[in-house]
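Only one chain is included here, represented as structure tokens and corresponding to the form predicted alone.
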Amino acid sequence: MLTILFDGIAYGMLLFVLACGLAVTLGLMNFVNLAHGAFAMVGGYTVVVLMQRAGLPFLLALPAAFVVAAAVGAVAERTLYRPLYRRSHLDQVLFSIGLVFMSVAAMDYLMGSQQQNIRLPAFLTGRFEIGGVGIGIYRLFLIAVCGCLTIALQFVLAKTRFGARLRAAVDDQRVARGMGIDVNRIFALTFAFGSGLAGLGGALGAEILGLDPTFPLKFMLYFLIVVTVGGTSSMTGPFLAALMLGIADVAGKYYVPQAGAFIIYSIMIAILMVRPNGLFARGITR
């Protein structure tokens, strides 16, 4: 049971890193970006290309995945997303879902439709036991990396000047501009950083989740569940929601494999019936 709990925590941490960019754009920037998984896919394929064709080690390919996805996100924010900031959520949904299908088709054309495999370095493979608990080395690596990212992200948003400016820009853009805050720059940096985190999550998760051109479609619902159940007031809600869903998904598929795929949806429905705005709801700010 503790082994399943450990695997569930690792899966939940990975879900959080994949979804936290969406939590930022939806919760803080009030923008519905269903194409978030496309940036995760970019990160995953960046690692595949760098490892298989350029011979780069896995640990060096990971930061490259963050940088490439962040750069793609920055360009997309400046050229495609920014004009949609003040449009309705329906417009944003239709626009971003169109981007998802375009990204799927583009990646299928460029890389082919086959599943991509990432060969992990030898020191990240295998398992060991502590007190009867089986611990996968790569899952332990995921928990360590994702844990550090979570702490750093929460620190940046809550304790730094950039985080204060971002919160001010979200609460009232007009007042923030009057105080000399460059709102467009703040949003561009935030969007690029969220895209980079998605890319890093896609790179880290490629070995566990699999990677093919349908990645944004397959995991779009998972990202939305994490943000919807967790709420949008802070990173704490999505983090707890990701952990809970990760553990429930792994345990459900192990103990009741016939109904395992429905466990997280049942939990989502139960939580939203009690708390329609998520575990940590954010009030309407604009």
Given for the second form:
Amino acid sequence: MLTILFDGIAYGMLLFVLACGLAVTLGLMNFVNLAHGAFAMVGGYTVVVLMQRAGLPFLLALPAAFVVAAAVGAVAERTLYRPLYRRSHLDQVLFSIGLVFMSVAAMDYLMGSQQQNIRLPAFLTGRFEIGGVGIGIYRLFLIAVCGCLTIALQFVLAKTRFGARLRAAVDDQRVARGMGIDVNRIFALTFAFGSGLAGLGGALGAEILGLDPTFPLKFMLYFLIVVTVGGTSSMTGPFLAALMLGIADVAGKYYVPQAGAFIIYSIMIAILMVRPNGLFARGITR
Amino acid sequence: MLKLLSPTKPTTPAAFLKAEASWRPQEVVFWILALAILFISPNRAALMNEIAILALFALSIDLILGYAGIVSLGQAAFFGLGAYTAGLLAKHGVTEPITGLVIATLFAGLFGLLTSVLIIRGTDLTRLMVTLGVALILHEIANKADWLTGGADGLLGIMMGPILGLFAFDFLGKTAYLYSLTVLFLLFLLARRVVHSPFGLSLRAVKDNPLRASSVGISPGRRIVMIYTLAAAYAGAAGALLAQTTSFVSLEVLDFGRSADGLLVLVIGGTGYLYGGLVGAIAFKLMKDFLSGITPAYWLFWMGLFLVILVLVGRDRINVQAKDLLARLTGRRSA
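Can you switch from the form predicted alone and show the form predicted in complex with its partner chain instead?
Time for the whole complex; same chain goes first.
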């Protein structure tokens, strides 16, 4: 029971790190980016390539995954995403589905369609028990890393100058521009950072979620659920939603495996029916 | 919409609708060609059957997206429901296609009615998620209920009888194409009637501005429910046609990819003028045939690239140019 809770929390934290970039683009910037998972996949494959071909240790490959995904995100934002910020949601959906299709096929071409395995270093494998709770060392590692990231993220958004500028740019672009804030640069940085986090999430999660070219499609909905259910006004909402989703998913798979992902989808629909703007929304309908 | 109501056009609403609903020569040519192609190249009938089914599916999306402005990512739910219903009926004794088609269509429509309450409230994003969620739930159910649906192996052993006891399906798929084309044509006529009615006009008002529409006495919710139900029934009919003409149903009918394809088809052809789905289906299938001929495994990449470029260039611009070209070719300025 507690073991499931523990695994669920680890899974939820991982989902949050994967999805928080989307929470910014979709939640704050109001851009429906279905291709978010593609950046996560880039991070995952970066680790695979670095470990298998270059023989880099896992812990060094993780930051590399962040850097590569962030770089890809920065380039994509500059060249592709920026012209679409003001377009309709339908355009954004079509565009990002197109990107997903391209990334799936391209990864298939480059790396093959088989599932990739990441060999974890020995000190991260195995599990121990405390008071009857089975704790996987890797899951503990996940909770630690993701927890730190979450706190850092919250700190950056709430306390730093950059965070204040981002919130200003999101709330009212025109006024922010008038105040001398370089909105384009802020958005570009944020987008790149969000992609980087997704990449890191993809790298961390490859062990648990599995990594193959269909990754962006398979987990697209999970990211979207985290953001829509969590609401788009803060980072706390998506964080709690991710935890809830993680625990519900792990518990569901354990107790009622025949229901599969049924539970998650039903919960999502039920929540969105009651609160169309998410659980923790400001209550403003846009 | 204001442009359409400009002084050069008929001024009373009834006259406006009548003018809009009148048949244009190129439409007649289109349908005659659709039928004639069967006699020009009969051995492509199977492909043309697929095109007709895809066109019907895209038409159903056009009804809700093009006329009510609702972005759905889960239209495959109704397509799959129709396909499984028709398949199961055929497997369990109801082998007459039209009976099966009608039941499957009504069933999908009923499900559309039930789920339409989910999409009345909320923003674009909520609708996107809810429609997607409904389709995924159905996919999950069909996957797990393998005693009924055959699970991942698909529904085998569908034997179709002749249509109305008269026309048996042949190997080339000629009957299949004629059957699908007839259904497509009839449903197209109905859709045409619906969108050129006062109801259709009010829908467009809702799409343009829900708030304004409700202030002149149009209730957006009810209208959205009605069109969504109708669109669901259309998608169900398309699914039923696929099940009946190919004698096979698999989980693939409920895939997210199918919803995305449908949306893509519609966008290629253009939304909101009914022919978008039809033209798009032809273009999509030909493009897919061509691209998978070059690189069998990676046609998805080119499809994605096409989508990205389409959006970046601006899909309206392409449509307007295509329409201009069409008008110039047929020697008539219709739009």
